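First, one chain by itself in structure tokens, the form predicted on its own.
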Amino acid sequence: MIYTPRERVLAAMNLQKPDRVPLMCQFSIGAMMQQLKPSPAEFWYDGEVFARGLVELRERFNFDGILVSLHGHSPDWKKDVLEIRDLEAGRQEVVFRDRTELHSWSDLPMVYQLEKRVPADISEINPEKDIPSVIDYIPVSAGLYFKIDQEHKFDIFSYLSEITGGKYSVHGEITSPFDYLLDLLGYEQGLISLIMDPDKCKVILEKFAAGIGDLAEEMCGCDIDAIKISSPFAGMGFISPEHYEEFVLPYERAIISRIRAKGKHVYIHTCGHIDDRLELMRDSGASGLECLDPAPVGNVDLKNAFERIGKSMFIKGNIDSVYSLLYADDAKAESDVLNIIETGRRGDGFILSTACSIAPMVTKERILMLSRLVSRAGIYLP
């Protein structure tokens, strides 16, 4: 039975296996920069844009589904444009009257703010007054925010189905409760306060997730697979696995029940070192994980995660980016990810993937080696 490429990623979610194992590599937006050239502000802040250019490298690399990382675009994101300075290739100025935004091809945008956003001081928030209750932004990076247009928030799902005709796996993400926290206090307050004040930070972290939770819920109603929650700073290298089952588990467990209640799917993505924390992570009831960053970036041994939570989650990864397709000699880079194929076959669900995003500057001979490779190496026996 040949699969269509949707079928394909929700067949390996529901823990099972298709015709061969399915390809959906997340981009860094540096990645889509560098292979697509577009105007960068444009490709940034219109939702048509980022959708086709979403669409045109599914095409070229021949992914099986396609993970929209940005959502809620304005229509109207000009109107409140002072000025578009074009600078050398592929480097934009765009000027707001609180704000200058540098976009360019090589990453994410760098944020000039007229005056600058200084974190929260915990003791003088109220949880109450202070925490939105409808989120109406994603905290992208530090400095960097993306606005969702509350008359627009799923606009980009419309217009992928429409494109695509619902042949391809479309997911959604929403970002964990821990990094509004973090975001809110700043990185290193907001560590702090994890021990400093406990309670208050549980009581931002339960306003946090009803509200994520509202946005995912209404997510849920768009013509979408699976919903993917970022949480990249809830790994060992900043938490511990106590402190990850105390401010993380329950508040993405409660937005993950959620999701499931409306029958899609959900993983959890968490970057780096995060083996001593699986069992925590599948206890989330989340129905997946991504990642699994390998050494040296990571401490995940893909075979092992398999025996540990491979019968109760689909596993998507765990090709290095930086390691493996960036640096590595063609040689080894076609080795890597034949070992990954292989371990991963021999599980319950597996989506090879890269483990965190595509790294910007991965070339597209080595991106395309992937479909070549899961092609010739991926195919389940009947």
Contents of the next structure:
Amino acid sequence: MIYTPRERVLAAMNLQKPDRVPLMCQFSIGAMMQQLKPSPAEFWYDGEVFARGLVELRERFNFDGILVSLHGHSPDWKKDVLEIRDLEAGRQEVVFRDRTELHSWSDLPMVYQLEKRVPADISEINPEKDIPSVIDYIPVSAGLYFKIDQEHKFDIFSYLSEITGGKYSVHGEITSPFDYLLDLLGYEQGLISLIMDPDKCKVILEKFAAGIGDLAEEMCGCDIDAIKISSPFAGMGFISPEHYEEFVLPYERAIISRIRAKGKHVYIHTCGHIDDRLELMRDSGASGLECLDPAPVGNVDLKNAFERIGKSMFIKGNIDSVYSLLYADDAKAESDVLNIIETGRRGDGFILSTACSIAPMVTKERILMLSRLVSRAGIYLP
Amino acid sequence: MEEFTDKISLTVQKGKVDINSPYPPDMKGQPGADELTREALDAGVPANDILNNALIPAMAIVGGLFREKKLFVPQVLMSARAMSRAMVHLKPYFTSGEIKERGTFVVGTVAGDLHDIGKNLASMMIEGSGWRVVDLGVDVKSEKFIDAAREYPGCIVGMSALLTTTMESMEKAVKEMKTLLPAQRIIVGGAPLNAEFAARIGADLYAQTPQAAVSYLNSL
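Switch from the form predicted on its own to the form predicted together with its partner chain and give that structure.
First the chain shown before, then all remaining chains and molecules of the complex.
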């Protein structure tokens, strides 16, 4: 039986084996830019340009699904822009009243605020007043936010459905309450607050979790198969398993249960070393885990991960985008990917993907190699 | 004397900054690194002894526990804060020359990367081991690293990157610096790096943990 790309991904997320291992990587913004060479500012701000880019990348690289990492694009994004300066090919400066943004093909936009943003002091935060009930921004990276237009929160999903005919597995993305907390307080002060003022942190996390849960629940009404929870700072590189259990798990679990109640899949994306907390992540109730970075970025052994959690969660991973795709020679790149396919296809639910996003300078030949190898080595025998 | 240095060392290891700090709960109401260092200096303990017999060994213990994943970033940050508080009292002794700094460490997060937690953590541990730290901040372009290396002759340069995307900036910065200042020693660190990458771009050391950087610096 031949599966459609969407059926293939859905089967894996349901812990079943389709005709072959599904392939679905997430691209870093820089990788999207490098492959598509769009107007960088338009690509970031214009929802339709972004959506068409996602579809184009799926087609070029024969992926079975599309991750929508940004949503809530405003059709009026230019209304607050004072000027867009074309600096050189692939570099644009977008000037707003309060900031200047440098958009380029190389990576995420860099934001230069006129007035430096000072992180909030936890002692001065009134969670009722200061933490939004409605989540209207995505904390993308340090100092970089994506505003969610409340009138157009999920337009991108409708547009994608329209242009792809629902043939591919489309996944939305939300950000963990833990990330919102660290962003609010600043990473350093946020981490210190976990031990200096744990109770206040929990009140803040609860408020964020409620708002993010609302957002996720509403997103479930779109034509999507799953939601990814981006939780990059919840690994061993930052916090202990005890802190994970106290400050991450309950809040992600609350969101996950709301998504699952709507009949959609949900998976957690945590970067770096997570080997010591795989079972805790499973206890979140999520349908799957993404990343599982191998060394040196992380410490997960894929076979061991399947043995420990593979009966109840699908795994999406875990090709090292830097050391296997970017820096390795052809022989090593191919052998690394084949080993992962071989290990993954023995598990119950497996989606071949890079662990973290595809790094910007990974060549198109290397990305194309993935579909070639998965078609050759990822076939499930009936 | 030893009693003082042992107590100061313990406050740093446990992250007890001052008497008002609620952390750690089992030391609530007890004096922290702040009060004990002041008290020790008032009692005639040489500043050099406080640095070498209390602060530096304490941060080495903390670094070791961090490497072994027995301590995590929040606890290490608290230890670093306790150490910094103690260092405030020792500053005048550095200025007067009674305590000699081991050298100067110039550090920054490479261009395009705004993450500073790894850099800050390493800086605090390096400062705690007796080095002067010149922090260039985040999103540091190659030229700024080079200017700083020229401004502080004999310094060691540290470059940090958290993102796979900014490893390329690091490569550029290391190569440009080595072209203009071939003898300049450079340490690199950050989650996506490894020793092979560090060697490939021409860095002198890949520091997997802050303690690895401290050990390297102190071996020079």
